[in-house]
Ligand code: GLC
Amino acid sequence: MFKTKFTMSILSVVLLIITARCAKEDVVTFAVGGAPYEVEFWEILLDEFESQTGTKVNLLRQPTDTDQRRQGLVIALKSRRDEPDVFLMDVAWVTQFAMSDWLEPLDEYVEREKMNTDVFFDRVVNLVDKYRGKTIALPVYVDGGLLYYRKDLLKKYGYGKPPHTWDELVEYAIDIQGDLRRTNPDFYGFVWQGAQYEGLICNFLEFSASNGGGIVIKDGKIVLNTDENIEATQLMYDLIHRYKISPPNTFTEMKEEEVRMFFQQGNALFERNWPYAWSLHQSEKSEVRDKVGIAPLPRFSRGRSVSTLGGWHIGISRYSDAKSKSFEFLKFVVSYEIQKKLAMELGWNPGREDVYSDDEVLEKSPHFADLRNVFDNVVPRPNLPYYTQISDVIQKHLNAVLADRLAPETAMIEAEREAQKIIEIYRR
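Give just the one chain, in the form predicted alone, as a structure.
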């Protein structure tokens, strides 16, 4: 009798564990942060997914701050927790997470579901979402640096199109700035991100890569001290100190929002910024509403226009207990319908290339037609577990050049030397 009761008790416990596990496998936990209105819209999408599929998705609300979002994911993944199952990653995290073996490869699911991945920006997927030949994420939101310009002023002064080269930008800016300074002494030709933070690296990559340079790390060696990088850094200095078409506070205060507001107040001819600025420039209280155009960033005469890659990608945890359901949700997020909704409701730049030709999307956001070309010429920042330390070193020396404390040649030599020390520490 005792044995029977004991056996039944054990069976009951096992049944409860199995039932709980099965129930857990039917629920997906999705980690996402951002502005409050963005998270609220994700909640609407989760309800839509549940009504379509019957699968419950719990939203794990993350902070707005990007670094805090990353830290939260790192803690969970390092601990091998089974939640969150699905999450969004900044473009700079994807390879770092893949190198740590935290991401579930997606190829088997893609093949099983006969999912067409050719609809995504091919260059973005190959640069970010592939690791050792496997697909480990897919793009949800694509970002890249743009040139905003005052189309009304270019027309007024006889320039029929935005500049294709940096030399042309300098020429246009000096001409128009010189005349407009008679009535607006605060007017400048070109505003961009030069303060000491990650945005400076993004700008440097666009200057240097458009000259055939960049940040090259291969076989444990970093290459920064090149003629191409020195020439690009010299141009950044000259924009402030020689040509004087960029404000003196470029290297102390100019980040995305400072640049955006400066341009939006009608005080600049050209602006380097991300796509988010478009809708703000077109807002009712904007001084430049209906006066702005966008174009690819200029290049050096022997180079090509490039844009630093930004954006958010979706992946599945290697430790998820609900991988099949998680892929079903991932597929939903990157579908045409949901990508279109994210574009229409949040103004997000879709990871799918085909949404950029949607008539409704173009009617609401006509600048999407130009963005499509920009995203075909993106360059990524180095995807390394210790990238932030490398970035800090390069930022410090670039900013010293802009502040007129270091020569470009010296800055590249010193940045390369210090960055190499960091690489050697992690290779031991």
The other form holds:
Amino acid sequence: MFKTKFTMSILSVVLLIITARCAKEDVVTFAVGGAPYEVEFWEILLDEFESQTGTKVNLLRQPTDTDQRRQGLVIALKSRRDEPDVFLMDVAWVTQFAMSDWLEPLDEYVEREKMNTDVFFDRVVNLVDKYRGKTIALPVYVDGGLLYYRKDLLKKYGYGKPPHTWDELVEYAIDIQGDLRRTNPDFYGFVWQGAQYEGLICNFLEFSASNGGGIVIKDGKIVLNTDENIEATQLMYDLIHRYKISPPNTFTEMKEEEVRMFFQQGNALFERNWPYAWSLHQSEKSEVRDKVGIAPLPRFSRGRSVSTLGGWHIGISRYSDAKSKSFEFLKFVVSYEIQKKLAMELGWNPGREDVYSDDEVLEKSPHFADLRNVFDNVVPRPNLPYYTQISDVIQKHLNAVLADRLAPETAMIEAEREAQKIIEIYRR
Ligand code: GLC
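Can you give me the structure for the form predicted in complex with alpha-D-glucopyranose, which would complement the form predicted alone we have just seen?
Full assembly next; the chain just shown is listed first.
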């Protein structure tokens, strides 16, 4: 009697484990963040996926800030949790995740499903989504920094074209801001991302590379302390403190959404932002609807216009219990149909090149035709497994310049020295 009871309870425990396992394999958890309207968009997509395939995908909501999103995922992956199964990663940290061996290689699944990966931006895939010859992620959308400008105001003040150089930008901004301040004391010439976070690095790269500088790491040596970088950092400082065309909270608060809202409320002439801002500026409630133009970012007189390569990539956790279902979901997200939806509904720039020649997409967003070229010329951030630590050091020093606590040259010297120490640790 006792024996039968014992066998029964063992059996039920085994059954329970099997059911729990099956349940885990059947349900996918997808980690994604962003502004509220983005998360809403994902929720609708998840429902659509469930009704098409019968697979339930739970949304694990993350913050908007890229650094915070990374931290959340790192905690789960370091402790080898089986959730989330699938997630979006910033282009800036895909290599770190691959190098930590947290990403499931996708090649086998791609082959099995006969999926065509030639449709994605080649340069982006080779730069970001390949690690040791394996495909470890795929691009969901690509980002490049753009200059948004008020068409109506430039026209009103007799400027025929958006500025090509930073000097021109400063000149137009001082002029128009000066006049508009009489009726709107909150008006500023130029808003951009200066808070201490990853976005500051993206902005710095655009200022510095448009002067022939940048963040160069070669043969284990980082070079930051150059005349080009010092000049670029000085310009960032001057925009706030000398020309006063960028608001004083640039270095304390300005991240993508703060900048976007500032411009969208009609309080700025120029804005540096990613492509996502376009459809929001054009939305019904926007104060700047139909008044906005997009142009390449300005440059120093001897440099060229540069956009930082941004964007988000989808990958599957090595520790997932639902890898096949997760791949099914990944395939859905990067499918033509969904990528077109991303473009049409959010104004994001798909990771697939074929969507850029879609008639409906071009009709809704004619600037997509030019954006395709922007993505061929973007400048990437250093593609290193310890990039985020280097980024933290540079962020801290740049932000200190903007807060008027460090001179540009000292900041470059010190950031270079500190970043070099990090490189030494990893090269040992
Ligand atoms: C955007 C970009 C991303 C970048 C981030 C910085 O999300 O896509 O690559 O790191 O902005 O804030």
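Rigid core: the largest C-alpha set superposing within 1.5 Å between the two forms. Residue numbers count along the first chain shown, from 1. Model, not experiment: these values are computed from the prediction.
Once both forms are fitted on their rigid core, the CA atom of Y172 lies less than 2 Å apart between the two forms. Superposition of the core reveals a Cα shift of 2 Å or more for G347 between the two forms. F120 shows a C-alpha shift of 2 Å or greater between the two forms [criterion: core-superposed Cα displacement of 2 Å].
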